[in-house]
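The data below hold one chain only, encoded as structure tokens and taken in the form predicted alone.
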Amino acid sequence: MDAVRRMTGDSLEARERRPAVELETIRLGLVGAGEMAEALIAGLVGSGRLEPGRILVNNRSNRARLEHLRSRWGVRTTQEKAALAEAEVLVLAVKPADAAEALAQLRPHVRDGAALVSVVAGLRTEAVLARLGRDLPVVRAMPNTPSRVGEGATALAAGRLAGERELALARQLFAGVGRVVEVEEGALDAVTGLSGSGPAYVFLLLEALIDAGVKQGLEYAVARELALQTVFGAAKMARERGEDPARLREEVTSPNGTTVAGLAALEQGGFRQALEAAVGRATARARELGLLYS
């Protein structure tokens, strides 16, 4: 099977081959009440695909955060792991350092037949099973921060006990906050290096473009607006045209023109090599964290 298995929103034929899963009928338990948990809630409740009363959010210590989610979205909240026994699908959305304790507390309260989706970076599906001490379907998800504005990129990987039903449920959970692809679990470290850390690379690019515009005499507000729209427009053009980025770059690059001069400076500065190194180092660090948390 290819490393990337499928992207949501493919062909009608591909969608028809997948078993129907009624997301609207499940009871969802969120372990963790941070930004990613709220992004998922916003995607599900905001789209009307899951009633807020079917979502139970757990956080052991942050009552203020639970109150915010309850008042903002109408979801139910609890500080007790035992209440999560009702959940048919659990989403583990805690910090990596807190995952072991959260799973240990959750262990006696997972209902038979439940599935678990983990968004904990570096935590392998087998490590989740070992900490829970029982067999259940586990799907790993690696979303990124633009999920908070509904434009995330999420990669899913099925554990050995997860089937098409669990993947379909996970696809529906994350489709509300952006695009979804499926990969083998071994590819998730590279996903982390590319799209997981990728927003920071783009933000650095934006910083540099804005600063460069200011140095060339533009007002900051003007440089910022031009840089933001240029990056947004270029990404949208690449998405909608569906062509190789190299081809799109060639369209902008006239012989002996301004763009070719700018690209030459980027190549001389090692722009491409620097990005490759960034993705490579972030991928290697993801592997290290995987060994640490597993």
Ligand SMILES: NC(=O)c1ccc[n+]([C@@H]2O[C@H](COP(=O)([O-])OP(=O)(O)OC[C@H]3O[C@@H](n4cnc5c(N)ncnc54)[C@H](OP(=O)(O)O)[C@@H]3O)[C@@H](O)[C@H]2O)c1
Contents of the next structure:
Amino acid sequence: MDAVRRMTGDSLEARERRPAVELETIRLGLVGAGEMAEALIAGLVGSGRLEPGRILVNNRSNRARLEHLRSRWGVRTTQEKAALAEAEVLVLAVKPADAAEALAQLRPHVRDGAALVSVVAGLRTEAVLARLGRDLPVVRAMPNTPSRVGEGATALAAGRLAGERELALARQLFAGVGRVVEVEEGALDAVTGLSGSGPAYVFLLLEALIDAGVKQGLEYAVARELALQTVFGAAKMARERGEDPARLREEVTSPNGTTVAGLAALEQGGFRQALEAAVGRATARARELGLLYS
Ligand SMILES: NC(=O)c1ccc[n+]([C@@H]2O[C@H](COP(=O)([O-])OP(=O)(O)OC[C@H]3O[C@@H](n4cnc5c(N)ncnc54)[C@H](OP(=O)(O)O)[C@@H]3O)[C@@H](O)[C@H]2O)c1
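Moving from the form predicted alone, what structure would you give for the form predicted together with the named molecule?
Following is the full complex, with the preceding chain placed first.
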């Protein structure tokens, strides 16, 4: 895909070796204190990339949630948007339906020179700029749910006023929760259709593999363990070998063997076409939702 500009990180070790260029010196403000905010905090604090005292977390109503983040990670918390004026980098991590309100509240309190990274699905960088009524660099990020266990896939896209400095900061933020690629903003709907919704496709694949194993006489727990490890191991092998998946598939397929029989059933059942349709429809839906929020 030519819209993909760069892929960062080939391995966990490489990710860990990459020097923190600037991140360690910034003050970070998180607007939103939910799942995504905590995944980012865990990635940053857990890896030592950013001292917890440099992170200020804000939400609107749930005080217990802020207390949890404070006691678990040592971050500072506030329900006052004015306190976020200290932040050199702001991360907008609220639900799409709450984004307009959060940006309106934030508007008078963004310091000059600050950058904003938005993880809000569907919200275009131009819409963020319009709602803030300020000229500042905005980077859009589309992470996915495995970010919560440090194995997310995140695509970044720079808005009109964002440059290499802001992209580098955003890369460092999300490298703590998985792998990072950079794309043009126009490609983010396709990213949503592929990796944003992708974990659910893989969960469906797992469900189907487990059920199929049980139908062939395996105990549920055994089928589950085998299915999980097969998906995990195949992904790891493809990652480590770096070869085209088609090549790896051919390598494990001998003529008249078992795998070729299984693959023929998948092709007859329209496996490829079904995945193509899934990514296509999810991409189209992301586009529709984006128009709704922007
Ligand atoms: N979770 C994921 O894996 C994932 C993956 C990709 C993209 N995203 C994107 O990340 C964003 C956040 O998702 P999430 O799963 O973290 O949602 P979440 O768990 O529901 O958290 C949303 C947070 O926003 C806070 N909030 C709402 N309005 C606010 C306001 N005006 N000012 C400050 N805080 C406010 C909420 O707290 P109060 O209600 O207490 O204020 C809550 O802490 C979404 O836009 C989603 O599209 C998430």
